[in-house]
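In structure tokens, one chain follows: the form predicted alone.
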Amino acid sequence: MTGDRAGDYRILHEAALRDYLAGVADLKALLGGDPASWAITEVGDGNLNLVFIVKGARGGIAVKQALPYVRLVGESWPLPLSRAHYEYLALSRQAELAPGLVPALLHHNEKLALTVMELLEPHIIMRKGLVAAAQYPRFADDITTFMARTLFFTSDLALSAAEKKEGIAAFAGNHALCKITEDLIFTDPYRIAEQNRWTAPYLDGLAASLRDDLELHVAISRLKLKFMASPEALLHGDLHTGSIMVTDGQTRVIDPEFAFYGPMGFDVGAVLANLLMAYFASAGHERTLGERQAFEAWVLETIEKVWTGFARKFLDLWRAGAEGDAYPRSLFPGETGAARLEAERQAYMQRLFADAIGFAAAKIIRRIFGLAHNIDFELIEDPRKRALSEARAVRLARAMMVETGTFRTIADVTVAARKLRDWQPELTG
């Protein structure tokens, strides 16, 4: 359901807000008492909108509304509402292509910058969950069906030139959500900007180191231009584990407004990131030795499912007789053409692996040089501890980044973080 009842932009805090809702009948029906008995809490923990849970007495609902600027900064830093109605094209989209794993859209306004959808219980976000040392058996087959269905079904191999052109357009403005990335991901961390921030005095030689070295330069300005220039796909655009939500029976992906064309290899190198920065933050946690050992074995367990069960899902749905006009089936006739074919494939998946271990790498210098940290090291209260796990951490990612080709597997990566584990850096303070 889309509304367009709202006049100009106006940001809705609680009053304002059960008064919207309490004038829209179907969520009015949904929640269900009297508007004035509605429980509504701010949540949002993110670093650009107000999220708010509002609970009646027949049930729930979860309200997403932009702000006119970054909220982890303030208003000095303004950035356009459009971001929630890409979210909500990518939504409708993944909903679509990946049933039953993003949540249900209930209702949009465009010019509020507000989406409602269902309120996931009792789902946690993620990340919180793998600071507790969680394990979730269901995400990595969920995440990989998500993963291979939006970016198979989104890239050439599956629609045709004039309709991927057209998937193109309708996210192209995104591109202030873009530049964000462009500059947080691709640029900062590696030169000195305002906003970046590290575990200091610890890693001050690491930082600095970063800025120097030019082969890592060149790395992360060819993963930047790719990023720009290579519209793979319609992807999430900032799937990391803040974006998941998550019981031990259920996975839904949530906060797509980064969502735009481009290179596959983003979004499936952010979730690889995200684990193997749960997997080094772990060591600086407190937890017995049993509980650490299997958290870690588990998350080293899951990034090699994540890369297989996708490459193996993504070229399930491409020899499912794929009629996208790239690669078309004409040109490899009989057994002959079909082999080669095959081989093709497994060339591309190789590829994109290589795309995947760069920009895991690049989101893993980020989240511990740039200007938003994970949790997964930032709950680490012992600072020289942090430093420690994050050093580690990007000890793995300049060799993923600088040295890609040394890794032909998902296994060289899990073999080469487990030796870094315990590895014991030279830090500044």
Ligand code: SR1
Given for the second form:
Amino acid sequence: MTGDRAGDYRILHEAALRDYLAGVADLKALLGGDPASWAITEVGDGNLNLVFIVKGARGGIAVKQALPYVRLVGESWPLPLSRAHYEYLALSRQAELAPGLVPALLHHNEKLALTVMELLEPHIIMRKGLVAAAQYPRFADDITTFMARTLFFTSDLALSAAEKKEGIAAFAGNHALCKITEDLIFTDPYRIAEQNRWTAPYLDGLAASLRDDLELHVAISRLKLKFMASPEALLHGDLHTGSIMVTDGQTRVIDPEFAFYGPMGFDVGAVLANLLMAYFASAGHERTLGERQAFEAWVLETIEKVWTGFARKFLDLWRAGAEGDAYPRSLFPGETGAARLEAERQAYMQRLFADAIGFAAAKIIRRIFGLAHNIDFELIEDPRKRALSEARAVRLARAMMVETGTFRTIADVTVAARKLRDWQPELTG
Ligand code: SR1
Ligand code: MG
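Same protein, different form: I have the form predicted alone, so give me the form predicted together with this ligand.
Time for the whole complex; same chain goes first.
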């Protein structure tokens, strides 16, 4: 189906959306029946946009429209509509690189900042499933394929320098979304900021200690610089478990509106961080001992599979014939050259692992002390229990950020997480 640049921006609520969709022949046919009978429901529970599910006699679609402001906060925080353009561009590229792992694009209207996608049914937002202690057997394999392919094939390992720079340029305008990350993840949780919040009074002391912790401030500042100044590959940019839809047998990555060229470890770290938060939150949720143990064991196993699977697939792509301008083959001739290049590949992955660990830590801390929290912790009703889970996660996150080098393998992370599972932190209040 074709895109459409016609018309000025306006927010499409139900009636206007119905008229709009009825005017797009392909979508009208896909939905089927009389447009007046279409069921339209606004289901957006993210922080930024409107999302509608539209169902007709024949089929259904998902419609996403960017608002000119941050939905979570309101009109006082304007945000460019151009993010819908970057999201569409990223989804198109991801569909080429990781077919079947993103929703099919059906229609895009640049002026309305509106994108229509296939309706993912019966998929649910993975985070909601994790809160219910669900396990997703295909997830590790699918997400590692997604990350390995989207990151490798948009990097200098696979592209010519010219192609790579064209890619950077295509996403360079998405800086307002990068700025949200720069502020909310890499800065605000470590200083007094109006929008910060945490589980008070229990975490008041921990929040204050974060603001005084200069070793942590150095570590987060290094990560911020890496985020700002390392255009290694096209990132999803917000790859948390709320940006992934799942069934037992399928995984779809959605919502890449934060896409830009940045450090690969940021995407990998996002996945690891969100699994770690699901692990620490588990102790606070009402579930039987058996359910809890099975879920927590699965989460830790999945964390290990996410790194090992990603690293294996990424290296396989690199070894299989990388055509990019980085590491020219002519510099590594013969058997000795091949052996030296392989050693360098291992060193590259070790650096990428360290980046992922640091970024994962940053992602955990922002969800506990910053503006945007997640339901893994938020749905723990008893604030004391919630604070216990959060304090354990923060203890691990600080170590991952400040003592990154002590985590040499992903098992070092899962072992440390397991040790903290029943740790009793001192809480304030
Ligand atoms: C103001 S936007 C807050 C957060 O929502 C998105 O999902 C991103 O994670 C962003 O940081
Ligand atoms: Mg999102």
